[in-house]
Every structure is written in C-alpha cells, then in structure tokens.
Amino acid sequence: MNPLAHKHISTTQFKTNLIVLRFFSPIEEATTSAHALLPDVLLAGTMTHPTRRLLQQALEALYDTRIRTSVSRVGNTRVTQFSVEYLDDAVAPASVTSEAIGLLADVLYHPYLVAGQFDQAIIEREQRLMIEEMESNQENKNYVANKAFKQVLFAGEDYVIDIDGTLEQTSTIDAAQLQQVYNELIASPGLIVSVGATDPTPYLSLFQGRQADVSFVDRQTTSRIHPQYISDVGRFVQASVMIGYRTPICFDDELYYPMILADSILGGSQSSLLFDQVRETHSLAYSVYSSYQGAKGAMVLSAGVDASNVQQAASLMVEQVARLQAGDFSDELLRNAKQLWMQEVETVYDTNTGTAIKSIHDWGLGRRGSKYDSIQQMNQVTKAQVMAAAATLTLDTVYAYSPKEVVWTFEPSNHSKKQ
Amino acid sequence: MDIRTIEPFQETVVSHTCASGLSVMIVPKPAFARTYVTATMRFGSKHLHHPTTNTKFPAGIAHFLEHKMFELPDGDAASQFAALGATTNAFTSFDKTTYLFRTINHVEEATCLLLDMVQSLTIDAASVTKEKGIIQEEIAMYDDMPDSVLFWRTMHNLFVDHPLTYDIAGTAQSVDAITVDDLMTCHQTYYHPTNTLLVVVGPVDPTQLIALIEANQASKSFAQIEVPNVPEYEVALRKSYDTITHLEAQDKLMIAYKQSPEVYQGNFLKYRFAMNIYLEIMFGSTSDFYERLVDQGVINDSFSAFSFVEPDMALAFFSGDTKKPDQLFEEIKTTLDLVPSKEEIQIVQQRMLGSFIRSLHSLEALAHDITNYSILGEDVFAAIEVIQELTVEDVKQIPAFFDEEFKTVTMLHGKRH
C-alpha cells in the first residue's frame, strides 16, 4: 500500500490544525456492528497507552487535543472517519504536532493487543456500552420514531440496514470478527484532508491505504404503486407524524441544486411552508421540518404532534408538499431559500470540520469547481425548476408513532386509492 | 469605545456603552465569511417578580415572551431576516434570554432589526392564546425526554418557593395563565437597553458598527426602569430523596448538592474553575472513579458530574443512567473524600487553556463566552488567567461544598425492562 491521498487547506482562521482521515467500505449486513464497534476499540488503548485513561490524560496534556471517530453511510458507502485535532504552533505554549499526530497513527496501526488479538476485556467492555447506548437511544421518541419509520419507507432495500448496528449482533462480536473488519478497515479505501496554517504532510506518511474511488448515491428504491399508512402505538407522551417522498434525484442529478430549494421552501426554515402552516397557523407543532436526502433520493417530512391531531397534521403537510408542486409559493420565499443556502456555503468554510467534510465530500463527487460555482448554479435556479424538482416527488409512506393507536382517514388528493 | 488587544491570543475585542445603556461588545474576524450576533437580556426563568406589585409572574414567562418578540408588525421576523440572508434563533435559561442571528451579508440591517425587534412588542390576545398551543407542545416534547424529566425533578426538590423550581419552559398551567399584560410589564422593564448586551463576531467594522448602532438607539425613547432582584435562597431542600417512573427509560440516578453562594467567600470566578477541575479530575472520563465504575458496569457514557457556580446560584450534580444505584451512591460518597494531586490539576489547567484557545475560532463559542460572563459582570479574557493561578489549595477546598445535609437524591425507574 501506499500513503493515503492527501489534499491540504491551507488557512490561518482557526487556532487549531485538523486533520480527517476517511476510509469507505461497502456495508455488508453480516459485519455491520463490527465495523460500529471497531472505531470504540481502537480508541480503548494503544500499546504505547494501554488504556482509555492513560490515551486520554496524553491527548489532554498536548492542550486539550482531540481524537474523534465516526461511523457514518453516504448511499449505501459506510464512512469510517478518525480525526485529529491540535493547537497550532503559534497559539500553543508548547509545539504539539508530532504527539498528536503520532497518538493518532497509533490509534489506528498499534491498538493494545494481548498475544496478537484485540482484548477480550476491552471488547466486553465496548460491547456494553454500545448496548447501553442502544438501550439509552430507545428513550429518545424522534430516535425511535425516525428508526420505526425507515424501517418502513426503506423496507427491502439496503438501506434499511442500520449502520450503527443491532444489540443482538453487537453482543456477539468475538476478538476474531473484529481483527477480520480491523483488517478490512486498513485495507479500504481511504483519503486525508488537513486543514490549517501547517501543512501536516511530512508526518502523514504514517497513514497508509488504497486510493479511494467510491460511489456516494444509490439508486435502489422500491416500486410502490400506492402510498402505504402505518402507525405503531409507543408510550411516549407526543406522537410523531413522519412521511416519506421518493425523488430520483439525487447528488448528481441537474434537478439536485432546485430539489435543495424545493426541501428549504417545503420545511428548512422559519418561513417554509410547513412551519406557517402547521406550526404558526394551526398550532400543531412546535418542532415541523422536511429533510432531503440527497444520497438516496428521498424527502421525509416531520412533526411532533398530541395523538389527537395526527391525522389533521398530516393531511396539512401533504398539502404543502402540494402547493410546493403547485408553485403555491412567493417569490420572496424561493429568494430567501437560495440566501440561506448561499449562506450556508459560504460558512461551511468558517469552520474546520466544514472545510474539510465540504472538501472529501466534493472530492469523492469528483467535482472540481469552487464554492463560488455551486454558489453561481443555485443563484440561476429558477421557480419552474424548482417545480419540476418537486414534481419528482412522490408520496411513499404516511406514518404515525403514537400513544393511541391510529386509522388513517385522510387521502391526499393526488392519491385517490388508500391501501 | 474602549479596545483592547489580547496578545497571546491574537485578538481585538471592542466594547461601548451606548447612550441608551445599551452594552455593545465587539470581536472582529476578518478572515470569516460570517457574522454571529446575540442580543441578550439578563431575564431569564428565574426573573418571575413583578416590577412594581409584590406578585410573580407565571413560571415559563421569559420563555413565553421570547416565542412572541418575533411578531413584528409587518409580518414575522424570521421572513424578514431570511430575506437578508440571515437565520435566526432565540433560547431562554435560568439567567437570560438571547435572540441571534447568522449572516454574511447585511450585517448592519440585520443588526438594527434584531434591536428592534427586541426593543418593541407587538402583541395581542389571539396571538398569545395561539402560542399557548404551541408552547404546550414544545413542554410535551420535553416531558417525552427522561434526562429533562429527572433534572427538573430535582430541581422541584432542591429548591422551596424560589423560580428555579420551574422548568424554564414553565408548565401547561402556567403557560395557560400568562396574559397580554404580563407579557408587556416583563417587555418594558426587563428587555430595556440598561439590561441588554449585544455581541458581535465576525468581519465587521467597529466604528462603523457602533455608530449605526448609536443611531438606532437614538431614535427611540425608553422609560425609567428598575429591575427587580431575584430573591436569594434557603439552603434548606424541599425534599432530599424521590423516586419516580418514565415509562420510555433506563434507570437513572441523580444526585445534586446545594450550597449558599456565600460558600465562595466572594470570588465565584475562582471557585467555579476549582469545582470544574475538582469534578473533571475526580469524575471525568480519566479519573480512575470513572473507569474503574465502567469497568464494573456501574456506569456508562451517560455519566456525568457539572455544577453552577453562579453569583446567586451553587449547585453540583451527579448524574447517569445505572443499574446498580447503591453502589454508585456510595462511591460518589466515597470520592468526594478523595483530593486530587497537583500533578493531576496541572494536566487539567492545560486541557482547559487549550480548549479556551480553540474556542475563540469558533464565533459561536466565542459571543455566548462574552456573553455569559459579561452579563456576570466578568470578563473572559481574563477567566483564563484565573484558571492558569489556581493553586492546588484552591481546589482542596471543594469537597467541603459536598455537605450531605443539603443533598437530594432522585431515582427514576425506567418501565422499559
């Protein structure tokens, strides 16, 4: 293998230098909680710090530097990131680059082993919390919800697969399944993005790996000839009201950047047509949004409601998504939609982790252009485009998790058959 | 206008007070794309008494008004920010309210709108019912969360006939009862410029700003006001044990202590960094308390040990999902005998100059940092030096703030197992 492909920004804005590795590997349902619980392992001890404590009171005597992984899916493409992030020389007391580069790499290429396994111990350990973690998310009625719902609207696909794994497959992961995803792990693909005022490329031959060439969007979607209507009873006090839209357009599609409009006048603000509505009009909601989902082509819409006005809500926000197909929108809104996101581009950049994730992400996109690109493409988007965008949409899935149990009444007009 | 240049760091912080009495703090970033602005109001849920009639307001009012202040009588605020570009967000706590906004365009419009829209109300009978609804939905929400749930709890317990009794948010009681004329009284005194403080960060110029800013505040007139005090507390608790059930949960554990403000012996500042270098050595993640309890399965990453130590506030909490409630009990007892090494408190004086350092790259981080201390009448900049002088007999003395006779536990079980 060869040093992993790096690309620096160089910027004197942040205090700290950050460097992020990302490593991508298709998700396989057999090994998903491996490669959940893996990142958790790696971060329990190196060999030159055997435990969590010992790596950590390190890191917090370089000044507070910080070590982080995620697991995350882009499509159907698991992300295994481990980032570093430090002073900079000329704010730090003391120069800490070379530590702190170095307790990464050994996160990575030198976990603690015992006779050349991972610790049984440590595995154990990880294991239960990541249970625990799992058990503590079932408290949280929008986890639980969200979860329930995509259940449902992805059934049969692969996306459907939960990246951070399940408690039964987690509880059996054993030293050997998790040196067989450790060793996957290295040998993916990968890419470094650095950002700061020092360049870190002399130390980073230390991170080896193939070059990465992924494919970010997945197209697998099932037909439904009709919109599905579900409810599951939970005990929680609010029900949530979540329906789900297919589009095919996706992060590459010419529609993307009016799709991006269509989701912001639908339910990305203060002034969408779901927080007038259903919020400020009717008072059904405090919390009522839609959320585009670019790598997949879908657009959920979402809201907690009291059980008694689920199907009120719902039938509200089926018909902004009509009036958003309709052109049933200002112009002041379509010129605020576009504001807001050209002011999100733009401060994407006020921050290190958004320069770097902005850089790989437009990278493993191929894109070359500049912010001020996208930036010129978004401004040329016109309210017949973003009309076409939302015409894609199409009503998949009206879900309810509620207290009382719930018996869909309402049908959306464009939908004259209720299955 | 008074600048000041904070070398170690690099940076310019510029602060006025405009003839209205309006606190103007200023850090300008010209290398960002984006401004970060706050107004805040030193009216949070705490502040419940009435200016001038010996009565209190209903709980969850701050909370309430700052839902309202984004009716402008041409339409609602939100619109008229995004039309400058610029996203905006409010949120209330125990000391404050604050309104924000993000731009990288308009700067000055958006700044002027933001004061006048926090130094005018418009309002109505039908528009305030209207929120009730809304409002009692967001308290629904909250009441959904077992976390929010057990620190409210213990908060009822901790205190007796005080506001920090109250959720900020107050309940579906007090919501209800708040009326058109509670919300005006609370607007004319507490949202008046003498308790306002306005923080920009961001690629600005000062002097144009301030003089904007000076022209804005010129053109309206405000009336005489006194604020009124919140009361000091007893130290005595309402209740020191409580159990209670969710039925979406785990079993959690909290434990919170009360002290008088007094406890400080005049320097909050001093004793704030001693308890959080107390608590981060004794209970963070690298104390031996924590991984030798996760080791055992006593705890998880839930666990967590914070304070506030505030002018007119002193409270620690323990707090984390638990299966094995007595023996965590008894080792947070245990601990609190324990002192840590001037080995250990230097590592963790490093590990927050660090991360004071990083947090000035950080708009966000940066506003809310001036913000909390300036309306405590201290200032950042300088917090940093007193944590670099603590001594190792500053944070010896914490444990003392640990008196088992102004504690109170709440154990909630959770139905899901």
Given for the second form:
Amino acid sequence: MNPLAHKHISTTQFKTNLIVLRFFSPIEEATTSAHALLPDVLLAGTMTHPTRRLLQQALEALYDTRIRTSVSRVGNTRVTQFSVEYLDDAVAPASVTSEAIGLLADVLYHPYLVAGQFDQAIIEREQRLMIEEMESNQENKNYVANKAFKQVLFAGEDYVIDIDGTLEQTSTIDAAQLQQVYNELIASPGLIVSVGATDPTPYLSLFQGRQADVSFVDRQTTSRIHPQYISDVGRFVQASVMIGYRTPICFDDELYYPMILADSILGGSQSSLLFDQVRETHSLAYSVYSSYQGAKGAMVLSAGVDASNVQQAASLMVEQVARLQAGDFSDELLRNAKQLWMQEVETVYDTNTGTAIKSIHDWGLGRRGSKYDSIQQMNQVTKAQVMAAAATLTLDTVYAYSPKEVVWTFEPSNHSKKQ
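Can I have the other form now, the form predicted on its own, not the form predicted in complex with the partner chain?
No partners, no molecules, just the chain.
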C-alpha cells in the first residue's frame, strides 16, 4: 500500500493544527456493531501507552493535544474518522507536529494487544459502555420514533442498516471479530485533510492505505405506486408525525442548491412554512421541521404533537409541501433562506474541524471551488429553480408513532402524490 492522498489547507486563522484521517467502507449489517466499537477500543491504549489514562497523559503533555474518533455514514458508505488536533509549531514552545502525528499513528497501527489479540477486558468494558448508551437512547422519544420511521420509509433498502449496530450484536463481539474489522478498516480507501499554518506532509507517510474513490450518493430507492400510511403504538405520551418524500435530486444534481433552499423555506427556520402554519397559526405541534437528505434523495418532515392532533397535523404538513411546489411563498422567505444558508457556511469555516469536513465533502463530490463560489451559486438560485426542485418531491410515507392507534382518514393533495 501507498501513503494516503493528502490535502493541506494552509491558514493562520487557528492556533491549532488539525489532521483528519477518514476511511471509507461499505456498510454490512453483520459487522456494524464491531465497526462502531472498534474506534473506542483503539483509543483505550497503544503498545507504547497501554491504558487510556497513559495515552491521555501523553496527549496532555503535548500541550493538550487531542485525538478523537467517530463512525458515521454518508449514503451507504461508512466513514470511520480519526483526528488529531495540536498546537501549531509556530505557537508551541517546542515542535509538536511530529509527536502528535506519531501518537495518532500509534492509535491506528499499534493498538494495545495481548498475545497478539485485542484485550478481552478492554473489549468488555467498551461493550458495556456502548450498550449503556444504546439503552439510554431507548428512553429518547425522538430517537425511537425516527429509527422506527426509517425502518418503514426505507424498508428493503440497505439504508435501514443502523450504523451503530444492535444491542444483540454488540453483546457478542469478541477479539476475533474485532481483529477482522480492524484488518478491513486499515485496508479501506482513505483520505487525509490537514488544516493549519504548519504543513504536516513530511510526517504523513506513516499512514498507508488505498486511495479513496467512493460515492457519497445512495440511489437505491423503493418504487411505491401510492403513498403508504402507517402508525405504530408507542410508550411515550407525546406523538410523532413523520412524512417522507422521495426526490432524484442528490448532492451531485444541478438542482442541489435549489433543493437546499426548498428545505429551508419548508421547515428550516422559525419563518418557514411548516413552523408558521403547523406550530404558530394552528398550534398543532410542539416542534416541526424538515430535513433534506442529499446523500439519499429524501425529504423528511417531522413534528411532535398531541395524539389527538396527528391527522390534522399530518394533513397540514402535506399542504405546506403543495404550497412550496406551487410557489406560494414570498420573495422575502427565499432571501431569508439564502441568508441563513450563507451564515451557516461562514460558521462552518470558523473552525478547523468544519473547514476540514467541508473540504472532504467537496472532494468526494469532485468540487474544486471555494466557499465564495458556492455562496455565489446559492445567490443566483431563482424562485423558479426552487419550485422545480420542489416539484420532484413525491410523497412516499406518512407515519405516526403515537400512544394510541391511528386509523388514517385524510388524503393529501393530488399533486403531492406519486402520479
């Protein structure tokens, strides 16, 4: 294997340097829990610093250097991330770059092993913590309802696979399986992005792998002739209404920016159609918003409501999509949506982490422009383009997670149905 591809973003904006290393791999249901657990086990110690405490002490001695890990998904691609943030050499009393990168390499390539295997005691400890977090999530209504809705909306598609795995899987992970997924990880395609004043390129040959050539878009879609209306009886007092739309527009589509604005106008702020009508005017929801999933080609509307208001809230939510498609929104709302998005972009670039992640995202989509290019493109989006993007939204699923059974009786507007 060769050194991983590396992109350095030179800036003196931050006192710290950041290196983000990402591995990309397909999501397979049988190994999701092990892949989710692996970064925690790797951070539990290295051969040089065999306990989490000793590793932490070594990091703190380097002027509070920090190593973080995460596992997420984009479409049907697992993203396993390792990052190290350290004081820039121009600011630190002594050079930090080499040692900080060395510690990250140790975490990744020299994990603490016993007789050539991951330590079972560490595995069991991290399993226990992961299971406790999973059990805690089961007491979160929004988490439970959203997970149930995802299983309904994307039934039969790989997207239903939970990136965090399952309780059953997590409890059975052993050293052999962890070794298997570890070998898969370090052989996966990868990419390194660094942000800061000091270019770490001379030290990055430690990181080996295959050059990343991955897709961030998941086009696996269930064809549904008519919308489905489903409800589940839950154990929480408050009900959740979730409505899923399909769209062919994803990250790589020319209507991507118009769809972002459509999402914002629909449910992205306190001046949005959903907030104004469902929450403020009709007082049917405690919370209501929309969420466009550009990797999947889906728009999800969500609301927390009283069980007695499920039908009325769902009907009104669908009506707002019809209004969006018909262009029944003000020019001011469109301007506000653009301004909100531009503020969010500026906020992203206010941190080295945001700068790195945005760079990785753009790299995956083949975009080479700056933030100013994207802002200019967004400014040029017209109302007609927003309407064209919204017109692609096809109603797929109306779902309620409610303390009592829902027998659906309302029918949405014809132009919100699949023709």
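We call the rigid core the largest set of C-alpha positions that still match within 1.5 Å between the two forms. Residue numbers count along the first chain shown, from 1. In this text, all values refer to a predicted model and were calculated from it rather than measured experimentally.
With the core superposed, Ile27 shows a C-alpha displacement below 2 Å between the two forms. Relative to the superposed rigid core, the position of the CA of Leu191 differs between the two forms by less than 2 Å. After superposing the rigid core, the C-alpha of Ala92 moves by 2 Å or more between the two forms.
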